[in-house]
Structures are given as structure tokens and as C-alpha cells.
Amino acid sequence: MAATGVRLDLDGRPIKPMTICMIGAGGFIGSHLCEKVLFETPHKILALDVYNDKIKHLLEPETQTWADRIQFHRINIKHDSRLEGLIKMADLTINLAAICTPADYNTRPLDTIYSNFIDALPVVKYCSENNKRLIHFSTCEVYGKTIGSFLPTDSPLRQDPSYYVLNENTSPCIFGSIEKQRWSYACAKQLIERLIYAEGAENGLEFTIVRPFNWIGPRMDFIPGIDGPSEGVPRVLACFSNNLLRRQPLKLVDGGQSQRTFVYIKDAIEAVLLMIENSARANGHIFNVGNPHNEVTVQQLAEMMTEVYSKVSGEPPLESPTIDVSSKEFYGEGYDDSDKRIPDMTIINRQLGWNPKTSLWDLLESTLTYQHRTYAEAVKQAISKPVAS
């Protein structure tokens, strides 16, 4: 249920009940978004999105306590001539919408092109000109590769932390060249960040940016075949979940040797809330939101993720875990990857005071055993049935 009482924000204030504009509240991070404002906050929400399944538990009428206080609008924002009388009748957008999968990017980079700038462009534009504040969901993807990456392997400047931790206002973006269109969802990420920066800096557009370092948890992504399409090839942590489900060795790109840092969704959702509640703090700025923490190979988390899912489902894992495929087996032509995304922490914790509390392995528990609980029975009787040939 929603808190009771004043709430009051970082310095002290009173915290105004407001109405939020979520684009893209049907997806794993807006799914829980919502549940995070509606169970513990006043506020009212403005629920778009072309699919709501993530968010059915909080609409349905015989669970809904807060039947006021959430409306579901099914919207493309391509082409729906609602969307700015949506954004205002609220006080604040969020928008989540993009294409955000990397087997996408090479596949279909003119789709995400479009998702994550022209489709975007209107909700910046609105935002402005009726003068309603915007947090702008964007990528760690933005940084690109390190410069480290580009020293000799033995360099011992590899190991000095300006060479791969990622900073808002100090980190360069370095993309591969044109022809690598994996860099074809940063790039658009990153002028639809520049474009938001303007509109700031020459019109007053009151905004906040995110830069999200791999959430995960439940509810993210899907299971091909199950809740998502068959040839779909999800991100890392469904994909491997995926295989896991299924008692198939986990793919390795290129042996899973890049290195991420990975954030628990519950963890991050709270960094969002800070946000949305200290605007004075948060307005003007970009923040990373991760866990350098929780860094790890591509290859230590597949060997993570087979311990713990052995642990939670009872099943022993498989005698090989793993196998390596090439990036063009996996993702097709143009593929390429950046090496380590290590995000500095500093602007977050000085203008929010927020640190992320979950380690990898209870992340990993939690998320797998809710994906066990979720999907095995499924996954096992799609796998006994016969194919027709």
C-alpha cells in the first residue's frame, strides 16, 4: 500500500504528490518501477506502452487497491496523436521505450536507430514546450569502448582506473567504425542524450539521464518460445537462464571474455525514486546507476549462474556448462563489443547519497529461482512435445 504521511525528500521538504508519464511501463524496468511508486509512494501514473503482461498483476481490477491511482494507455509513440496530452496532463515523463537488445543491432539497425532517436524525439519535444521535466532512460552503451582497450596488452596503464572506469562529464565516447553496426544503438543513445542537453541548456528543458550499467533481476527480457518469440535471442541474462531451462551448454561470445558490472533491479529502482523525489538534486544531470562491485567476465557469470541454478532447481549441472562461439555465429556481420564498463559512482552518491546493497550471487539467486519458479514447467513441456515434421 502506498506510505501514509508527509514524506520529505533529501534536504528536508515536503514530497508533493505528482503525476508520472511512464513510457514503456510494460517492460522490466517499468514494471517494477511502478510497483515501486505505487506501493510506496502517493503518486499517480500514466501507465503507456504497446504491451502491458509485465504490468496485468497491477491492473487487475480484483487486486487493483490503487485503482486510481494507475491508468493503462495502450500507445505506440511512433504515431499516436495522444501522446502530448499525456505527457501534460503529468508533472513528469519518464521514458523507457527503446529497442535495447544487442542480437538487434546488426539485425535491424535502422529499427533501432529509430526507437532510441526519431521516436524519441517528440516526447523531448514535448516535454519542452509545455515546460514538464523528463528523466531520460539511456545506456552505459554510450561510452563505447575504454581507452585501455586500446593500449598494448601488457601496458601496465591497463590497470590505472582512468583508463576504464566510466565517468559522466570526464569519460570520452569511442565507437568502432561505421561498418560495425552493433555502435548503431549508442550512437543514436548518445545524440538523444546531446539533443536532451540542449534543449537544457538553450530552452530550459528541466531533465535527468540515466545510464543504466546492466539491471537485472526478474521479469527481465523473455524465454524464446515461452513469453517471447522463438528466434529471439534475448540479453545475456535470459539467454542464459534460457539454456539453463533448457539443460543446454550456456554460448560464450568470443570465448566471454568482456567484462560488465551487474546491478540488482530492486537496488537501481530505488536510485530512480531518489530521482523522481529530489528533482533540485537531480535536475541537469546524468547519472550512471550500476555496481562496480559486481564485476565479473562474461565467462565467470555463465560459471555463476550454472552453480547457482543447480542450487535452486536441485538438477546437477551438465558435465560441459559452456561451449564458445564467434560473435558472427552469434550476432551475424558487424558485430563488435566494448571491454569493461566499470561505472564511477561519485556524481550519484554526492547528488543522491544512494550505493547499490545486493552482491552477485544473492542477485542471481533471486533472479533465478524466480525464473526456475516461472518458466521450467513451461520450458519442459514445450521441450517433450513432438515437432511436427
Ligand SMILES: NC(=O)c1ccc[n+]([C@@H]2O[C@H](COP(=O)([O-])OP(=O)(O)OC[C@H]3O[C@@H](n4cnc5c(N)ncnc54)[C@H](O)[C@@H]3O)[C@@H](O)[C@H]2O)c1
The other form holds:
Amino acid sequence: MAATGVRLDLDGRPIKPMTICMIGAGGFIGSHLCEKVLFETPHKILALDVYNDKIKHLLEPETQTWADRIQFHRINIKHDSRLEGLIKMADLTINLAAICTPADYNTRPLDTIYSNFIDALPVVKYCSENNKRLIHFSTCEVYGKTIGSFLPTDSPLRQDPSYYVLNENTSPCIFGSIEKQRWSYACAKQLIERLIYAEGAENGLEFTIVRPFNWIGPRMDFIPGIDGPSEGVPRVLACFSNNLLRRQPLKLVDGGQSQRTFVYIKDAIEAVLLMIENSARANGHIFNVGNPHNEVTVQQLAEMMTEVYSKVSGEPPLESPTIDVSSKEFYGEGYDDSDKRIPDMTIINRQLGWNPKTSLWDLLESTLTYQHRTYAEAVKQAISKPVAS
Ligand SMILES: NC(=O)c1ccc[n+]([C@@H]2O[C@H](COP(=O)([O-])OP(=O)(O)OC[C@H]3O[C@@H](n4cnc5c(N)ncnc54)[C@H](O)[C@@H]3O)[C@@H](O)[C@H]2O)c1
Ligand SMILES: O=c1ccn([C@@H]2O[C@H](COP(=O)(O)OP(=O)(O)O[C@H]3OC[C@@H](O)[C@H](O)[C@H]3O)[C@@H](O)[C@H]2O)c(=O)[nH]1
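Next, give the form predicted together with the named molecule, keeping in mind that what was shown is the form predicted on its own.
First the chain shown before, then all remaining chains and molecules of the complex.
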């Protein structure tokens, strides 16, 4: 499990063990990245987060073979003077901390903007001032809507990839009006990307920016009323998992016609490890990380998840597995949506030789097996409890 022997980078050079300051290590992506680093490399992790439930298995018991390579620091980066010291102790900082659930963007726009821009500023500043490398997590949402979405619906140009495939260096960032507060997140992420890029250009900051395209897998978000608030609205994987576990129809926002490409978290983490260990190839770049072959409409995702869940749980699917709901009813005023998200893979292929491997069916099968094993019993008990009058 632990790394033995000399490990080589993509150019055949030995990889030196490093210390990584991972901010947001207790989240969905952070938990998978911690596992990867601890199980397959000799690197050390300073894990910073407000929560650690998703990495408890890595922190306890302290007799684990990797125990001396991970240290958890319960820190809110909004206001903690220890942040600079921890960044100074590390060779590389990875910033994952963010509010990143769409239900928050239009209902808590101030928290969203502070979290994704203001709170990330000191991290960038400390890395730049102390000559430390930074890998910053942005989002595919910075692309916003596709150019093609503004063409007439019957225009043949809508079939032309140059109107919808999203490229790091050539695609524009197209957001809705200010009253569409959905875009508060994308806009804050875009500005922090521009700031990091400028720190690179003017002050020599060594940086890599990651734009994840809907990474999904075990430990993503929470199941409302089980390990998160009953009224909370997580991202689509957890919303649909919750519906399936409770045998409720899956809610299709505005008919579920938006399209997404989903990539398995374990494939995506391989790309991040390549960035960590190949700094010369990754520095100064922005990388799309997604799976262009796994494109579906949200309605197709709902249908596939219903079929896969029936297979892994042994329960028959509902007679009417989906129901339409308006975005205003589901997310509230100010919601808007990205129409389509296909990542151009040219840059990550050229720099790191990375390609995703897992099909949508296979990644849903392993993820929903996990959801069923982890939550089915707890949901059954929660449903059977009498409701307080
Ligand atoms: N999962 C995806 O598909 C996806 C897609 C696009 C972008 N991203 C980006 O990747 C990053 C990680 O996403 P995730 O899916 O793991 O989300 P997540 O919510 O599971 O993880 C974020 C973690 O950051 C922590 N955090 C937030 N604010 C903090 C603060 N002030 N101080 C300390 N810790 C704080 C949270 O407690 C959480 O554990 C985010 O920046 C997100 O915008 C993710
Ligand atoms: O129950 C649901 C939940 C969601 N949806 C729809 O499913 C689609 C995907 O929703 P998600 O919750 O995964 O969020 P989005 O893909 O829109 O944004 C995400 O993209 C990348 C990251 O930056 C963030 O994690 C998040 O902003 C949206 O069209 C949404 O309206 C439903 O139809 N029903």
C-alpha cells in the first residue's frame, strides 16, 4: 500500500517526497486525494478543514502505517493566523476550500462570493510571498453557458463542436445577468483564477488551476436528514441518491434537459496526482478535468441511476421514477443553468498524458453500491420513525 522504491515522474526524474498543505482536505475531493497520496506516495499531508468526518478513517487509529504522514488541523481559513505558518511548512499548497453547491449560489450569494474569492486571497498571497507552489481548484462553471446556446434552436451550427466544446485558452466565460445570482460562484471563481494568473505573470507565482467537470463518486455531499440537514439541497448525485433511497421520484429541474459530462472521482484524482508530481509540466497551466465521453441530459442521468440502483439494491424501480419541478420551486429566485459541458482534453493530454477510463454506467454502479451500503439502513430507520406532531 505505501510507496516503496524510487518513483519517477513523466520525464523519468526521481520524485522527491514533499509536504502538501491541503486546504479543504475533509471534503469530497480532499478525502479521495488524501487516500491517494497516503496509499501510493511517500508525501506528507497537512490536512486543513473545519470538518474531518470524511477522512476519519485516515486519522484513526494512530497505528495506521501512514499515521505519521497526515496531520489534521481544524482551521477555518477565514480567520486563523496559523494559515501562513502551515503554508510555509509545505512545499505545495492545494486549495479545495469552497462553498460549491448550486443551492447556495442564489440563496447565499454573499457567503458564496466570500468563500470562493475573498477567503482564497490570503492563500494566494502567502504562496506568492513565500515562493510556494499552488494548485487551486476552480470549476468548469467559469465557462458558464455555451456560445451555441444563443443560436436559434434549429441552427445547424449547434452541431458544430466549436460552438460548445470548452477549451481553457479559447472559450469565453458567458454568465447571465447580475440578478441571476446563480453566477455568483462562477464569477468569484473566475476572478480568483485571474488573480492567480496575474500573480504568476507579475510576481512569478508557480501555479496550476484545475477546472473539474462534475466529478462524482462515494462521499460526495450528504444525504438530507441522515448526515446533513433535512432541508439541505446537495448536488445532483446526492439529490438523486436520496430520492432512490427513500423511493421517491427523482426531481427533474425544468425538465432535466441540461447536459453534463460526469467523471469518476478515482479517474480524476489520477490527474491531480500527475499535476502534483510533474510540476514542470503543470505549472502555469489551467486544466479541464472531465470525461467528454460520459455526456447525458439530467433526465438520462435520472433514468440510468434508477436502473443501476434497482440492480444494486434488488428493489424494483418506481412506476413513475421522475417528476418535473420548476427551478424557481427547487432552487428559488435567481437560479440559472449551464446548458452543456464538454471539456476539451487537448491540454491535459499534451502536458500530462491523462485520460479518464470509467464509463458512466460503471461509475454509477460502484457509487450507488456505496450509497446503498452506507445509507439504506439509516434511511429505513428514519422513515419508520413516527413524525412529531
Ligand atoms: N466535485 C466537483 O465536481 C467539483 C466541480 C467543480 C469544482 N469543484 C471545486 O473543487 C473544490 C472541492 O470540491 P468538493 O466537491 O470536494 O467540495 P466539498 O464541499 O466536499 O469540499 C470542500 C471542503 O472545504 C472545506 N471548507 C470550506 N470553507 C472552508 C474554510 N473557510 N476553512 C476551512 N475549510 C473550508 C469544507 O468544510 C469542505 O470539507 C471546490 O473548490 C469546488 O469549487 C468541485
Ligand atoms: O435534484 C436535482 C438536482 C439537480 N438537478 C439538475 O442537475 C444538474 C446538475 O446539478 P449539480 O447539482 O450537479 O450542479 P451543476 O452541475 O449545475 O454545478 C456544479 O458544477 C461544478 C461545480 O463547480 C459545482 O460542484 C456545481 O456548481 C443541474 O442542471 C440541476 O438543475 C436536477 O434536475 N434535480
